[in-house]
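As a starting point, one isolated chain is supplied in structure tokens, in the form predicted on its own.
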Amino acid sequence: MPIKCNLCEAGAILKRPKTGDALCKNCFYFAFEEEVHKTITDANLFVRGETVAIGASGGKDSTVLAYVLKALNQRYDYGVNLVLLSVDEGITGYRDDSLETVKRNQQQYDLPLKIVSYEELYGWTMDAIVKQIGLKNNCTFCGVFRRQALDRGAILMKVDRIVTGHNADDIAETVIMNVLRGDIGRLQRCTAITTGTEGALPRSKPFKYTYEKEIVMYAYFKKLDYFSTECIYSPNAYRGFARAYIKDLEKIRPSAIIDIIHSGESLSVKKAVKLPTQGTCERCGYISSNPLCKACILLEGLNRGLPRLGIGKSHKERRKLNEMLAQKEEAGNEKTTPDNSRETTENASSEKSASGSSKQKCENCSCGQKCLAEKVEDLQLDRRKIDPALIDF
């Protein structure tokens, strides 16, 4: 016997992953859109007259978000101006194809589009970064750079707010990741529907309580044009393991995703726990809890030939940087000192003869090998040009 829709008694075509309700196509559309509308109104996400940038990647989440926000804006008269904002990370065979989807969405939804690229903002593409860092930590660079690129693109478009397609699954994964990493600062704010209010632009998540499976269903039944290929550099991403864990939980208990989000919302931090204080980056002015923001540190490492400088526990890279700076300074002192004493010269000559080495003398300090000062010079490591905050990082 055919299953009937729980709302209109018509023939049901799907079972909602979130609630288990059997619904027909039209009732599913209505329930999906109304829940997003309720999320927007309950959180007072929009203010009439605002210009809102939709972070558009061409994927299912951002495509459905753009479609639904345009429909709800017309239906309920939010009075906001919607625009599309995309970031080109410079991933050949992935981002260039997805941006073609975004350009089609622009024509389909008749919304303005702005594309900013890593290359124009940072002088690096993700393809070039992966050649330097490999596939293990590349997502760290991409995530940090993309967040800042979205803000910079939004400032160029003079928007008042950014909305992203982060869904309930994404937020539940972030909660789990922050618990596993013991990141109290991020754990406290990762479930907030709006973040960045203390910075230049607030960033909101209208899909905070929307399941990923339902977004896929909505896009499928609406026949929306979206790009479905995963990033070629993300198979080893840490988030992937959290995602697999969440999917396993969802099979056993479909409400687990919402339960994790509610748990994150209910967490409180003891007053005795010291949390990072938000400030601004001394170099670029972007919001940061350190003298230099993460993007500037990562970019500095790339430009200095130390790509791992800002990744994880980077004490080894910091020590390497400090050693190079010390060698540079020592070599500079030797170069400015008058000719060494006769005793030093004789010692150097005797050492050379004892070792039987035929190495050419260094032009800078007669050390019998290529001077470390030249190596450091090749990396353009000049103490005067490096921020003290980076040296202390």
Second form
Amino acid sequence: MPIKCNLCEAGAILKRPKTGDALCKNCFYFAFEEEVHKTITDANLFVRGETVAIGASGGKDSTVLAYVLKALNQRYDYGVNLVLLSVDEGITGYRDDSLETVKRNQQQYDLPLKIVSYEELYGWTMDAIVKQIGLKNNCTFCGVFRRQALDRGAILMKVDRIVTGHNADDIAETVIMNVLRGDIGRLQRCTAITTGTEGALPRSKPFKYTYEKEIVMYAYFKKLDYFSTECIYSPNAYRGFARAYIKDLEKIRPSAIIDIIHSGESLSVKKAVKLPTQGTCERCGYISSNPLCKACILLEGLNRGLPRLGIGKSHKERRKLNEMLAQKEEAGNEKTTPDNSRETTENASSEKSASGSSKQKCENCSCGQKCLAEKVEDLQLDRRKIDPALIDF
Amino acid sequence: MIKNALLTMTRFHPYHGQNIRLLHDNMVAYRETSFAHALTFSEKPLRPGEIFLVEIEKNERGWSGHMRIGLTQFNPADHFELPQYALPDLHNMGKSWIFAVTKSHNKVMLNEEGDTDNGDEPYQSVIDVGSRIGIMYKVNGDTAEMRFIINGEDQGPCARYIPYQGGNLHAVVDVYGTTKQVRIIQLYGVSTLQNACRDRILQLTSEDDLNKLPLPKKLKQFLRYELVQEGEDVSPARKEKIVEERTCMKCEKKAVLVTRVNDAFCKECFMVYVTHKFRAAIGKSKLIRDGESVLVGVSGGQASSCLLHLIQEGLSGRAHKKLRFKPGLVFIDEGATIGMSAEERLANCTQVLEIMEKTGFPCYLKALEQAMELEREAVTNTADQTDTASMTSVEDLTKLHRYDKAEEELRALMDSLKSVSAKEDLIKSLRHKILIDLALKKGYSKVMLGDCSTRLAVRLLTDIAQGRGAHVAMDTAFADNRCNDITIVRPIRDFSSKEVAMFNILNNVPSVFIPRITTKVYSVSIEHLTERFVTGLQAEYPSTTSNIMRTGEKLHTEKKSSSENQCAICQAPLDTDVPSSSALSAVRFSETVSRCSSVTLSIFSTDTACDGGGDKTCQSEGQKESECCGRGDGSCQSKESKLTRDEVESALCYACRLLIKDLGDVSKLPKHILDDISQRQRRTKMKSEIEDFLLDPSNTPD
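Could I have the structure of this protein in the form predicted in complex with the partner chain, to go alongside the form predicted on its own above?
Entire complex below, previous chain first.
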């Protein structure tokens, strides 16, 4: 006997993963879109007249997001300008293919598209990074760089807000991850529907309460064109555990995903706990809880041939960095003109008497480097600030 | 001789996809990177009936799809341009018969999609490491049919009418997706004498016993496939160091155990360490005053037995500084929840009681079904109930039989809960109620529980998974003060389960094993699943438990003063007062939107203020049916009108609402809970009537 749709007379073709109700295709579309609409209106995500960038990867989440937002913008007249924004990490065989999907989407949905690439922003493609770092921590680079790349692209496009396709499963997973890592600051932040309200561009997740399975269903029945291969560089193993856990939970109790988000929302942190204060990066001005943002540290590591700087245990890399700085200092001193070297030693001796040992090295070094390459003097001045920060890190 | 043998060996062809590296004399194919460009071929064409068998040696997480295998008439010796994948590319080039190996590879598979992903079905996975997949063809007149042999089982023909005379058939393996490395299993000819010996030895000796064989180290390594041959990289999987002798980190004596990575202890120092941890936890909290009566919950399990032993030691004259509180012990028999017979329950109780009586502290015995008959807290203080009297003799155990009616009620309640997670959750709350009730009646001001850190880390994650995020801190902190008069303390919350077990073993602490609701089932409740998750992670990342506990320590639960803001079931503060953009309202909306007709909805959706009023309009039909428990059978004899599901829900926290959703009939809940809820209901009604005249709306008498 065919099962009837819960809402209308038509035959049901699916069981909603979220509620377990049997629905027909049209009622499912309706429910799905209404829920996204409610999320948007309840959280006041859109302000009339704003330009909103959709972070588009070509994957299912962002493809469905672009499709639904365009439809809802027309239906409920949010009055926002939608644009697509993609990041090209430079992963051959993966991103170039998925960007093709985004380009097709651009035509299908008739939305302007901007692609920013790691190469133009950082001078490194992911392929090049993987060659340096290997397959183990590459996801750290990609993740950190992508976050900034979206913002930078958004600024280039002069948008007021970014929306991303993070779904309920992703958020639940992040909650569990942050509990496992003991990262209380992120634990508090990760369930917010909009982040970065102060200073940086606000970023929102209209799919916060939407199940991944329903997104796939929506895309499947609407026959949306999306790219579905996983990144060729193996994904983060630890996150994989959390993901598997969430999926198992969902099997036992389908509401578990939303329940976890509820938990995340209702967590309250002890007043005595010191949370990292968010400042801005000294170098690039991006939002950061350290003097230097993670992207700058990673980039610095890459450019200096210490790609592991900023990943995992810092002391080893820090030691290497110190050694390298010391070497450079020597080299610098040797090559400088007598004039300059006198200056350097004077500087050095005065520094020696004034400050502690770790700071000394960097100050020395930046002098040495300055002598080495005067053309990039301003960059070195920059370094004078960065090296101590790196070492603190 | 050996040379001849080598000639008959089956190998991979040296021409292969760019990501493949051949190891072990071309008998192992390893995909170095990516998931594609991993085609490999048999070195020689297959003869009819010859089986080309490979074993999966390594998998790599994160990809979708698995190994592909089949036959092709393309000759790798021609160095033709290799496509990226076997499916669909090579297949589409023609003259190739290739199929994807899937998780549940059963019989003839005609889809070429690869992964059909029937994740839920409990098939033994074909794609796991160690699985052997073979391919062969049989001549049948002018054509041949291809067959798979999977883990020794012929799967029947899967491709027919192969024109085998049209060209030599090479076996082709695409080391694709999750499959990372495969090895050819030699079926024909003896590879080398050495290998033949190895095969024989491995057949006769179990892997664990290999170490004991009187052989040189290198040979043993060879037997374990650990000997590195040229060009081969063996993953540093097992770098076991067997340290014969470790010394205690404190006193240099011989160590008997290792608590954390590098902390080895001798027995004496371990005892000092454990006792110190226990006493420091009590001391630091400054909660337990001299001479205070403390009720200790004993389950008979490892952790509570350990706690009991520590308390006994601390109170005995031997202790350096005597503890000064007065303990009383309680055991709650939960046999009714899994339908144990009276005899079994009696036996369990006797065992635990024996342990408890030896301590000489006052002992109480309770049964979980008594929670069904608890009266509301306000009344209980005055009531004098004889059946809770301290029972110290085994004869009194027969009193348990007095709870026949309650036991039936409890069973009915348990049966009407569909999921094990909900049952477990409810049992926890009921147990808690009994403890608090007993403590109140007998004048105890603290309840002490033997929760260890492993247990609490699991609970923390379980809480989060069940939507109890707001209560995490209460549920896992040293002191839980959700009830106004009684504080629950957890003095061994810094002990890992390993420390507990070691302590019990070294001290011969007896414990009793009592099966629980999840004992005999495989991962069906959220708590059970979480436990597996945490212990699994703990094995790989030893800091897991402490990380989770550290997170818990930074959280707190906001306590609300009036009891009306407490959940009627778990007594935790209500967490349902949420802004319109929240998970709770999103859930409500999802239910509304897929259960009401579009007409109601369009009206509803314009009314953005969704405060729970919305779902009544559409659910009322369903509600009315469950309003009365069982109209006909006369068991519905409440004085007031029956509580509706909505009314009950309003007095519950988010997680307990989930529990109720699972419950077929809300009137099956213990009467005291229902009474409590209906009293709240009346009070809110009263309050709304006089609301206009109240000067400060928040000022309610308590």
